[in-house]
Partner chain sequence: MISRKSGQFKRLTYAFKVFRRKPTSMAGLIIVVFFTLMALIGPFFFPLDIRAYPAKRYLPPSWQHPLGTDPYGRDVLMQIINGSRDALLIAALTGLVTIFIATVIGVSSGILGGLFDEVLMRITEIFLILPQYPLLLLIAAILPAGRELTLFEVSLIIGIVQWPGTARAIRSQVLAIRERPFIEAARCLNLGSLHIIFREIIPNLTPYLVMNFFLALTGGIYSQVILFSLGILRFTSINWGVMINIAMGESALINPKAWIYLFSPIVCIVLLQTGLVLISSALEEVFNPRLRTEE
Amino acid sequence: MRWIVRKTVLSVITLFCAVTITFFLYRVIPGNPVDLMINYYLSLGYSYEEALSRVLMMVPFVPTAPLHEQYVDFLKGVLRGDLGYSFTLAQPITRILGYAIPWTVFSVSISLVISFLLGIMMGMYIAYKRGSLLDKIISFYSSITTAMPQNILGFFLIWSLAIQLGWFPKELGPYGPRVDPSKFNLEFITSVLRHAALPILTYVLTSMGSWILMMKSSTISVLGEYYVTAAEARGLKDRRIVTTYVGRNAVLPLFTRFAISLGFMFGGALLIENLFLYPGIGRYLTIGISMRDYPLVTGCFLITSVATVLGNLLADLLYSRLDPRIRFE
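Mind pulling up that one chain's structure, the form predicted alone?
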């Protein structure tokens, strides 16, 4: 119990430090949203005075105020459940995040689970077949896709599967333009699934390689352990050795990263969501960064930080259940 309390306190401190660093780091960058928006209105032909008056009516805070005052106001708002107001999208941050999180969780969670399961199965398989032609092909694929930016593969999938073959919708976004999202019917569900297929496929193909390589390395390491050799000498069935002795122990190092990835899931997939115009956290984070929308960026990072810290805490708490060699006092 004392270990859980210490770990929880450490997680809270980590979260506080992450949010604080994010808050100050983004605001010390030269420039502010007021200057950016004034330049935008000046490019439309407004005078400086007209542009300044319009911007001051839109920006709900004073970006030139001392940073410590902005920070105190931010903390007070977080404690009240108020993350601020996005002057770019003219909406409260909580409303934006409430709309974006379900889309991100829907697409990224499915992608993450599929890539993880395929990765551990293929990684274990090529570990047993190491040195074979299949091992070389899969390892080469994993190395290429791990280093490849996700939007490059996404462009190719859109061009080949959507435009050339017509297997998937050509329209970008979470659903078709003629679908009414207020009606949760079969047409809406079908449209959502068809539009989510390519983003999910892109995520799976580009992230599966890292799971394959890690599982292969972990499996090869476990195969050299004495308890595996002893199990083989006892004449146990290969299936039992693979599942009980090799697979269970080989997947343990990957479990922590998977739990942390569940937390990062709330940060969205920046390149994929922007490429497919998917309204997730990553899409809105990009908008906030490009427009210097401080409240929007801080709100997105806050959600990501909370989810990541909780994922790491959950992994630590459940690790002893998966590995009997670890016990918490």
The other form holds:
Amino acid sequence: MRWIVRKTVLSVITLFCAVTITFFLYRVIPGNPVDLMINYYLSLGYSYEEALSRVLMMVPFVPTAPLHEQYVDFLKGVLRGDLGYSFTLAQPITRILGYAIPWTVFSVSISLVISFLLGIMMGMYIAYKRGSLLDKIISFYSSITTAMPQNILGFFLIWSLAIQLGWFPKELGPYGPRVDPSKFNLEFITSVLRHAALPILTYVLTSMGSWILMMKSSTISVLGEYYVTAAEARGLKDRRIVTTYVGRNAVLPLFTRFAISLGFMFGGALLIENLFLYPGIGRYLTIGISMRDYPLVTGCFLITSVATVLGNLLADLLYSRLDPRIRFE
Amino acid sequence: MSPAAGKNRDVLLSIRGLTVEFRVPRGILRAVDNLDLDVYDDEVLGLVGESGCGKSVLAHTILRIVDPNGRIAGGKIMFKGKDILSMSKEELRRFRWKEIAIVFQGAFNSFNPVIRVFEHMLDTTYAHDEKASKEEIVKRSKELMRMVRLDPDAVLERYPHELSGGMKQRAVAAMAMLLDPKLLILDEPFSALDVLTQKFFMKTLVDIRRETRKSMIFITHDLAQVAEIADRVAVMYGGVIVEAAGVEDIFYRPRHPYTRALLKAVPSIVGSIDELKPLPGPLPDPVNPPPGCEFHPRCPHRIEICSKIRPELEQVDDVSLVACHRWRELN
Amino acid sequence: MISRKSGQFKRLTYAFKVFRRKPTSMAGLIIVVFFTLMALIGPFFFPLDIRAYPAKRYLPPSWQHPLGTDPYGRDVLMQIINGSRDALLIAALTGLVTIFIATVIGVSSGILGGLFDEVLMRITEIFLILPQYPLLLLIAAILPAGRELTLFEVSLIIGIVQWPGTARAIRSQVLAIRERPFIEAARCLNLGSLHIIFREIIPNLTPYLVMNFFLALTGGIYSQVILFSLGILRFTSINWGVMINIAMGESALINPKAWIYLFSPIVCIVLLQTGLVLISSALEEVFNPRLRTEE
Amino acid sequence: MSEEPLLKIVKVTKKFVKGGLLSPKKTVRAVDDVSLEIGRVENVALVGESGCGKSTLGKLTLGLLKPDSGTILFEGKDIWSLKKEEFAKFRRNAQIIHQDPYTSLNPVRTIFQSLAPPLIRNKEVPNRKAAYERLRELLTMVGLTPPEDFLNRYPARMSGGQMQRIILARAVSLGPKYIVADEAVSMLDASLRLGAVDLMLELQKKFGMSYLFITHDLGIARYFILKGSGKVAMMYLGSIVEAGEGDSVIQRPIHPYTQVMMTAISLPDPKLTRNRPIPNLRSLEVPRLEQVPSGCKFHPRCPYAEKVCEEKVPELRSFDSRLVACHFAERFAH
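Coords for the form predicted in complex with the partner chain, given the form predicted alone:
What follows is the whole complex; the chain from before opens it.
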């Protein structure tokens, strides 16, 4: 139990740090976004008071107040769920996030589950067949893709599968241009699925590699354990050994990574969402940056941080449920 | 004391010309080199040798457990008239544990950390008998735990990491008897135990042996343990058996120069130390073994032939065998 | 008599042997050397020219323009060659920054131990939990405050974001080495902390640092592609990421004329990353003989 | 004459705390109120099961670990209140030999690179050339000939036995007065072990230092003490339970733990070993170090334990020319 408390405390501290880093970048460093925004309105010919009142609408604190009060107000705002106001999109940040999160969660969670499952299966398989040609090919593929920015494969896939072969819609975005998103009907759903296929494929193909490599090395180290040899010596059936003795132990350390990835997921697949014009968190983060819409940027960053920290906590709890060695400590 | 070990007994396990090789960065390592050995019904065979002599590899090979970089290069292992090395995969699976069980050197690591001790018992029984009843397995497991002086309730429902090293080791030994195998191989089974627990465990083994009439191969580097438990002793050096004889012959009338030298090199808590003498020279390099008799570079009695021809294992009497060109004259 | 160098030399020749024995490792080496040469001497033969030539928009490949031209009529090969300089420079600087921070933190944390170690590791852990690429974007977007970042600043930002994992790995290596008996023996022999750190611990760490340096290089390329291709950073010069960004801005995917322009930098990135990955896995084999597959 | 012992351990305790800021704390008393003396050119064989704290005690005497309480006097001076130069001098005088020869040498340095710096830094020799000459002598002394063959080698290219000799050479290279041999021969093969012990004793004759010979193997401990000189001390769960000159502790044990040990240990003689009684223990389980029993630590297993054993820690007292920590030592003396 103390272990869980410890992890929770660490998570809270991390969140606190994330918020502080954000505030630091947002307000404290010279030439910070809030000053920039004020200067921007001043350059448009507004009076200082008018500029200030406009900025005041966007951020949850008073830029003229002492720094520590701004910080406290910012913290309060974050706790209330008030992340400010986006001037480029003319909407509260929370509403934008509310629109973006489902798209990210939808596309990335499917991708994550597929790539995780494929990854552990292939990783385990090549661990058994290590040294074979198939192992060499898959391992090579895996180590290359982990170093490859995701949009690079995306370009090839769009170019070949969508544009050359026409198997997938050519137009980018979450659904077709003629679909009415306000009606949740079959047409909308099929269009969404068709448009999600390529981003998901890209994500799976690029992120599977690291699962494969992790599972391979994990499996190899488990295969070297005495209890596997002992199970063979006891005449257990291969299937039982592969699942309960090798599989369960090999996949354990990966579960933590999986849960962490669930958290990271809220950051969206930055490059993929931008390439496919997919309106998730990663896309809005980039829009915010290119439009210098800092409330939007901080909002996206914070939600990602929160999710990652929670994902981490979840990972630790999950691990303690799955591994009896931790549970009893 | 042991009866004239091996005499007029049935051979249970018979190894002929066994060779096991490993690929290592430096070349081919021949861990077991054209080895012959018999194990009789109802006997404890002590297999002694220093590290790297191939005794563990031999034990593993009997159950055909060989590292991926290793290979059984030749020979036969006959068990009750059947060659283990030519069994099919499924035959081998059914054979393991049912006929021969093994307690590994790292026995305390033999449990899958994510399942309870009892699940290991279930797994093992079901692998050989799908229709086994759970109550039967519970009953049998409890009985075995008591046999190795463990409290069944405190062990069976626990996860392996909750047990101490000594408890795990004894639980593994109990598991080895689950299917009542004919032959039990114990590979340095005491490595994690303190001296006091060792003593009790050894007595337990002797009791089990007396009750069940099982055969055991007891592998160790410790001559004293062999003296305590074995009926017959096989001494291994450089991948071969150099001498095999009844335990008293080995300790009181050793024939092979290596056996003699080893006995003199091991200090005890009794007796004079004046006769103790270190062996000269290093152990043979298994990748580049010396020609002829493996022991000749360290042997005080070597003559020319020793460096040229490898001595065969010769029958001395009913039970004793020795592989030395000069054993007759040296006695 | 006593040669101090002989050991290092033996290791080098041994490393080369391993490289030569495996064609893939050799291929990696050749790729990386090729791009390094391109970055070092290429620009002298193909000087950078970023003026626009509207008349030459999207020319197909020819003797004069082996890879055609871009939407502004500029030679693509010239851009690739000049772009390699930025790409490799940022990668190299990033690698150095990453390894420097990670080594300082990892080694001091591992050697000093105690509260110092505890605090440093908690900080590292917090950095590890923060989402890496969004953090990278955030810093890259806010820090410049409207001006163009220098190459070194870009490397510094990437390095700051990617050091924690490496630092933690180095620390655990240091802990493992520190516990080895030869360190204890060195203390008994009165060899002093400096000797122990720089003569006993660090030399045992070097292979590990080199391996991590190559991993950091791939990280440096990955991150700069994100930053430039998404147009996060302001830029005036040309590099591969910028080329992708411009191509995407010109909808290069649906314009068959622009395909060569888009795919040229992509192929380069793929090749270079492949080369780096191959080298780091070869190095892993050199330094960790247990991994060597038997042939 | 009552000469000052070389090393005097006075009521030393060392605790290890596991866990930290946020995780549960566990305290292990690895060494618990231990006192021991080692004279000049005298040996102590410290015997105990793994985890009994014998290695920790060894490291405490070398100043590698700092005791939580108690003092360690080397040549009459508390090593933890020495001035910097004095401590450096102490360091030169007290060396260690580890169990595993493979990890006792830096794998990325040649033998010369490992062995020369201590000589130069401690001004035993003026330069590298002189160091080379000195090391040639040392290597010849430990039987590694020709020494030139070994000085430029990396540890990976030597056998365990050869490395152990290098480590012996390194340990004596600064002319120490005291060496802790921490399971120094345990990893060696049975046939090589005696040779290594003989070499250690030979070096003792040449250099005149004292050994703290730490081992779990009673046979080798007895050989060491009988072939050399000195006493045997038995350790159990962080405490010394019995100590005596020569092999008296092994031949005529007084403490119940020592007695039980001596009957439990197997002998390389079938007739002798099979006719010995089975020790009569109350419990088979070795208590965990995190929760050592109250009073006498052996009482939960001791066949003769009485109430006082649970309550009162027995002192290590002089008895019958022996040191014994048992309330009923008189009863067990022969």
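Remember, predicted model here, so these are calculated numbers, not experimental data. Positions refer to the first chain, counted from 1. Note that the rigid core is defined as the largest set of C-alphas that superpose within 1.5 Å between two forms.
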* Asked: Can a Cα shift of no less than 2 Å be assigned to residue 225 between the two forms, given superposition on the rigid core?
  -> no
* Tell me, please, whether between the two forms the C-alpha of residue 135 is shifted by 2 Å or more, with the rigid core used for superposition. => no
* Comparing between the two forms on the rigid core: C-alpha of residue 39 shifted by 2 Å or more? -> yes
* Per-residue CA shift, residue 73 (Å; core superposed between the two forms) -> 3.3
